[in-house]
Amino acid sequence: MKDKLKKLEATALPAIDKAKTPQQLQELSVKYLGRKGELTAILRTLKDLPADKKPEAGQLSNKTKQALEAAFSKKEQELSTAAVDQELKKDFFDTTLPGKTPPQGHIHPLSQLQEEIEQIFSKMGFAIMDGPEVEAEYYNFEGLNIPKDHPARDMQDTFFIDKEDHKKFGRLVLRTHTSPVQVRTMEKYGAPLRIIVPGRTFRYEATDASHDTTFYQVEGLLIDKDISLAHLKGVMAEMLGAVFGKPVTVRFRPGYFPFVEPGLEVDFSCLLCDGKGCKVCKGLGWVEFMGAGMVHENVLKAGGIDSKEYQGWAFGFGLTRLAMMRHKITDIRLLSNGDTRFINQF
């Protein structure tokens, strides 16, 4: 066996070396180490070789058969490489020329705005809170002042996704605002408190040009002792100014929400014709933007707050529609509907 391994790889590696296409090494391959290869059917004779020669005939068996794939993997490599050289004689390529750059995405414009809210708020001394959007009734209706026989749960429309009524938090609902995570935050952290909570929303609204199923708010909160509106327009005329890049004038008129008392509806000058009267605020000067108020004593309680002691505000605007009012958008739609043309503007 000795023999014929040598005289085997004396034959072979010559062979491989002289071969001239991946053709004729591929069937240099098939006849030294196929299934029916030369290499293969002396393997096969080791089984009858007495116990005292399989030992050196399966070393030397091994080191044949690594020569013979080192070799097999050395030419592959040549004539891949001379494969590569001869395409490239064929075919000129200035290898000097730059690559393409693939295009990038951008952060969305209503993520831009979220981000520069929250560094407002932040620099206010406001805290960013978060809350699940598959949320409890309770949470979304009743520890807001809502109870289920409430008109105010006929204006919102919900989408239901759970028809088990469980005992205390009801069914599970898609949150129809943010305001949710106030009552959660304050069974967590109790008061003072001061919080903003951006986050998506769900209704079953008729789509149009300024409505849509989902869309984003941002809700604030306040709880402290000794505070009134007076600190909600500084916030607010602070903020406002900063979104806009100048000076914008706040106005409150009264307005009705279930979750505050008294409650508010918060205007600000129209920055199109500077308070003077155009179609984008219909004549009045003012651009309609927020509920917000005094948050009720009952919010207070689900919080587990003890409102003769502590008293705040809340607040609630889309930032959809800021997103709109900043850069002029006249259909909500154009924001979700996955059109780069439209996205890449910003």
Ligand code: FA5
Second form
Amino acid sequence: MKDKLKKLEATALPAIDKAKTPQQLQELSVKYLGRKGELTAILRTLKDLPADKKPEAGQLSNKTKQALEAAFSKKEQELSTAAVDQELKKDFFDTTLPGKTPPQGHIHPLSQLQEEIEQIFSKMGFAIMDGPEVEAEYYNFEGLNIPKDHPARDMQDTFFIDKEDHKKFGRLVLRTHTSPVQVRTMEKYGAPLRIIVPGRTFRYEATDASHDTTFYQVEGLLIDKDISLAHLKGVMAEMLGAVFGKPVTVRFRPGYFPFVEPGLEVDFSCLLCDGKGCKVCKGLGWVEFMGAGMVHENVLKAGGIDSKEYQGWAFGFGLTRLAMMRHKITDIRLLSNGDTRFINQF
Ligand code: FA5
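Show the other one: the form predicted together with this ligand, since we just had the form predicted on its own.
Time for the whole complex; same chain goes first.
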């Protein structure tokens, strides 16, 4: 029996040590210590030994059993630590690594310019107004002294939204300019007024490098007592100087818009050639900028303002064209075609 136990220990201990997985270890445990295991079989023969041999054989058996159990428990420990290590390696997450930067958008160059212009005019005491993009025909035309069937309607071809004629207000149109907000604001707040209206406008026309069907304008309106065009010149020089970061000279030429009298075209000195003449200003030294003029008395009347007591001026310029000039963009369509390679430059 002594020999058998020694032999068993000599084969079992190295076998346990070599076990690579918990399953292998379990199989060995059944093989040696299980109900039908090798050590169990030897222990069963203890009872058949003569009484004087029993104590020694009993002690030896216990030692072997303890040695095997100790080897099993040591191996079990080793394997479970290795399994945890393995698991940790698999799921390892280095919290010190720099994170992935999510793509970040930015304000569109047109909105950037609009915000700046709003701030410049706010400092001069102008309120920022808003109006509907889907407008009543009345506010887009008749209220601005452009009666139905008047040839001046051809200056701004529009998109009609419905055919229904809403009596005085006419059909619904996509506004062709921000000027409809003039009468809307006069009706709501009366005189005096000092407002600008930045917003989106629409025209039914063929597109090219400087014309789009959707573009942005900024309307300006100042109504008070003793207002002259000299105030307009000062306000425009102030705004353009702030936008371009250097002094800008403004000039007036006669122009026609049915809602102003007298009407003006306003130009500013070309900033690229300092007024000497270049490609951008077509050799003129001046850049066409906007329409303006003294508000027509019919428009004041439509807005419910007494033209004997109050007068004022209005202007409307293309915000999109101003942004083009500022960033030297040669095609207006680039600003709205959604190409992020272009837009991310600003
Ligand atoms: C008007 O829209 C008048 N409402 C301006 C006005 C307001 C005059 C108040 C008097 C008093 P005009 O059609 O010229 O005017 O347009 C004004 C500006 O809008 C132009 O100078 C130009 O910068 C811009 N604009 C006009 N059409 C387009 C277009 N298709 N694409 C881009 N910009 C345009």
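Residue numbers count along the first chain shown, from 1. Because the structure is predicted, anything quoted here is derived from the model rather than measured. Take the two forms, superpose them, and find the largest set of C-alpha atoms that agree within 1.5 Å; that set is the rigid core.
Asks: Hey, does His296 budge by 2 Å or more at the Cα between the two forms once the core is superposed?
Replies: It does not, since the His296 C-alpha is displaced less than 2 Å between the two forms after the core fit.
Asks: Align on the rigid core first; then say whether the Cα of Lys308 has moved by at least 2 Å between the two forms.
Replies: For Lys308, whose C-alpha is compared between the two forms after core superposition, the shift is less than 2 Å.
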